[in-house]
Amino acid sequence: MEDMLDSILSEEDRYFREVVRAWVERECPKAWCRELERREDVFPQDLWDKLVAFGALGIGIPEEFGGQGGSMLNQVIFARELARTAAGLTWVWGVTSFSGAKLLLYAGSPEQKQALLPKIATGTLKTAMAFTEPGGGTDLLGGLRTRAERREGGWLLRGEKIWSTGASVADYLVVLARTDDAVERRTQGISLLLVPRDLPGIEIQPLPKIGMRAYSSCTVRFDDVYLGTDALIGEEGKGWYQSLEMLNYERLINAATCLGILDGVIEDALEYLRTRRAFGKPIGQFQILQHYVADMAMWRAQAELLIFHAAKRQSEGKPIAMEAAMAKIAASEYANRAADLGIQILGGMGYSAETDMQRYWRDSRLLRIGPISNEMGKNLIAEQLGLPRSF
């Protein structure tokens, strides 16, 4: 079958894809990733070390800051190839890549970029996002209660965040906080702060969850945390606007992760269909199961085109708000639906922790909810099409 991405990917991009694919197959096989994921709340340092050795944290960071360079297409390719075996653990790479590197590239000061980007590129610094609040969920603005008040020499931070993935091992938390109440619009008066995790007054507690168990998502409490003036990222009061590009990037990496999960699901389903026999024949001969896998292949093709179209637009400096939302919604819905059918194909073995299908289902189920729910994503698409705001 002809590669549908031929018109999007350059020869260099295709070579990069082959290099990543070979590395994943050699260093991150499915059985190994399956064992990593079972270590609940134990950070997979061995996966991180392999990512660092490969130079994965430097993808997308310019060479002047110690990175590998590369475009959004390269990052999407990497996320997809890794997720084929690692599934949700792909975010061990992705969180620092978007909450740290991308945000600093978009909004960081020259001093912040020079000090922190080389450390991210070489894997000596981890970041985590602390945006969502317990009473807010997807409603980041309406639920925002965390405050940072001006103090002599810096800021005083108070509040609580939830679902901060990687917070327990991060060196810095990227915190969304209100810094000014005297504003005309709720999108104003919000700032981004880069908060060292080990400061006094910070309490972090992992949350048990059904997927991505080795990479904890946490509640984070800030109880009178004092920050220096250098904690501010970008311009005071403009944090919401500064975060929008990073959030679009996050949605696109989310979509690429789901695309990789689709690859893994189809690969495992086909292997089982070819080798499992029932009623005297390979089960791949049964028409209903052929229809299941045909549906998966069509879902993957649709998701692939949406994702790589959006990534190419971003690499060309074009806006991708609607394209990233479409890609995220389609890919996460398709991946979760395909994983559910994959469990059905494998039968009892699909429900067993000895196979990966259940892991693909658990991890893709989360990605329909976060980092933005698919329902909210559809609201954003409708608004981009000119319909009135529904929230």
The other form holds:
Amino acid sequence: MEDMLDSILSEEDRYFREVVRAWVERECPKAWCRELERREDVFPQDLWDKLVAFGALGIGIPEEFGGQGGSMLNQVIFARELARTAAGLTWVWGVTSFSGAKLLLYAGSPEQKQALLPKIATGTLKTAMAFTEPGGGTDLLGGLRTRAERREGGWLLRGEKIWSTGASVADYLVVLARTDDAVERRTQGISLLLVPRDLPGIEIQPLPKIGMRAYSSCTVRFDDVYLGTDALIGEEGKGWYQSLEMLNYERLINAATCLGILDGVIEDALEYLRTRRAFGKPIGQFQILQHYVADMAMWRAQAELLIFHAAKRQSEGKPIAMEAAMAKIAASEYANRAADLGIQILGGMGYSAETDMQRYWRDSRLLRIGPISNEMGKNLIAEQLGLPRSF
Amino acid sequence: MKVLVAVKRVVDYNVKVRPKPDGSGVDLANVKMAINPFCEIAVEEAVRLKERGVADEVVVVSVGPTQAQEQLRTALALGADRGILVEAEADLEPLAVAKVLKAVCEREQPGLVILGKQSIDGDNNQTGQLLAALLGWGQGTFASEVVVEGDRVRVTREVDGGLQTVSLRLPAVVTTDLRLNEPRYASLPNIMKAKKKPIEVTRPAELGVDVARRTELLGVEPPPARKGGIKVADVAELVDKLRNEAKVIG
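Okay, that's the form predicted alone, but what's the structure of the form predicted together with the partner chain?
Up next: the whole complex, starting with the chain shown before.
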């Protein structure tokens, strides 16, 4: 089939994709990623080191801040290619170099950018996002109890966060906290704070989970944590608005992760269909299994077009709220469904922890829930279509 | 010192090639093409010489179709400074390529020429040697180490049964073996910078080179399919078959 992205990607983008593909193939093979993922709560330092050596953490960070430059398209390409083998462990790259760096780029002060972005780009600093709270994920604002109060020379932070992925290994946590109650709307009076992880009063506890086991998602408690004035990212009280764009980008990069998972699933399914024999012929000769993999190929094609269309728009400076939501929902549903069928095709081997289908399934299962549930994403799409807000 | 590197556009090494039905050549329709792996090693070596301050310019040249510009861009993204494409439609034989490269060398006056020891499509292993002979320069083929020392280059060669070291007076021709280095991955900024580096396009005729073939390709066919094995009843039958059918023992 002709490459559907020919009209979207430039010659340089395509060459970049080739380089990343070759790097992933050689440095991050599936079996290796499978072993890394198996070790619960053991940060995959080897993967991190390879990402650093390749310059991956600098992709999307401008060269003036020590990064590799490049646009959203490059980041989407990278996430997809890495996820083909690494699946959810793509977050090891994404949480810092995507979410953290993006937020600093859009909202950080010149001093913060100068001080932190070069460290992110060269892999000497990790961030984790701490937004969700025990009282609410989808209704983030309704559940927001964490507060930061002005004190002489800085802030006093109090509260509890949950599902902060990478918090246990991060140097800095990006925390969403209420800083003002006297506001008209609940989206106001919220600020973003950059919190060094090792401050007194911070307690971090990893949560057991079914996927991406090596990269812990944590509960984080802030028990009267004193922060300097320089902890504030961007403008006081504008934290929610500063986060919104980043959340769109995050949806898109997670969609790209799902697209890479689809690549991996299809690759492994085809391999098994060609080699596994039953009733005297390869099982790929049976019509129902052919239909399964044909469905997967169609899903991938749809996800690919949605994702790259959105990434192209973003790199041209156009809004992508609706496109990113669509791409994220479609890609995560497709990836998880494809991994499920992939397990069915592989049969017992699909259920075995010694093949990758189960890993693709576990990791893509999360992406139907986070970073925004697909149901909530559909509410946003409906709203963009002009219907009244449903929540 | 200027280093000239020759690169060839070939079928990607991961592709399983098939002959055309009429046997006139290998089917290249919709096949992924790439820089010849040995040529990539040559580019890497030249770029390392530049990084060590031994070379001050790396010029990369390809003799081939218009699309060979892609492989020149690859070399530029790895760190070469500028490219030269000598456009030729027909599949040139090694002697023709060597003559073209000789003309380019006479114009560019490099201190060192690095080529892959062979391309993975033709597997001729001739171009480097022919070029050195045509230029009257020394040659160090199958290099696993290249050290420039003043006006000489010391080349460690991978030969049967061990390593041979030769010292050549510059200018010289070196061809690369697999273990010379491990080429880097092009970084994103270098991929973007490669876009702006110049590629000059010329033709063999403009260089005054006659590239007409001296050999004729009679046909290309796949190797015969391997026949299935047989089971033998006992050792006596095995020995009999080895002796009288396979004729591998006396």
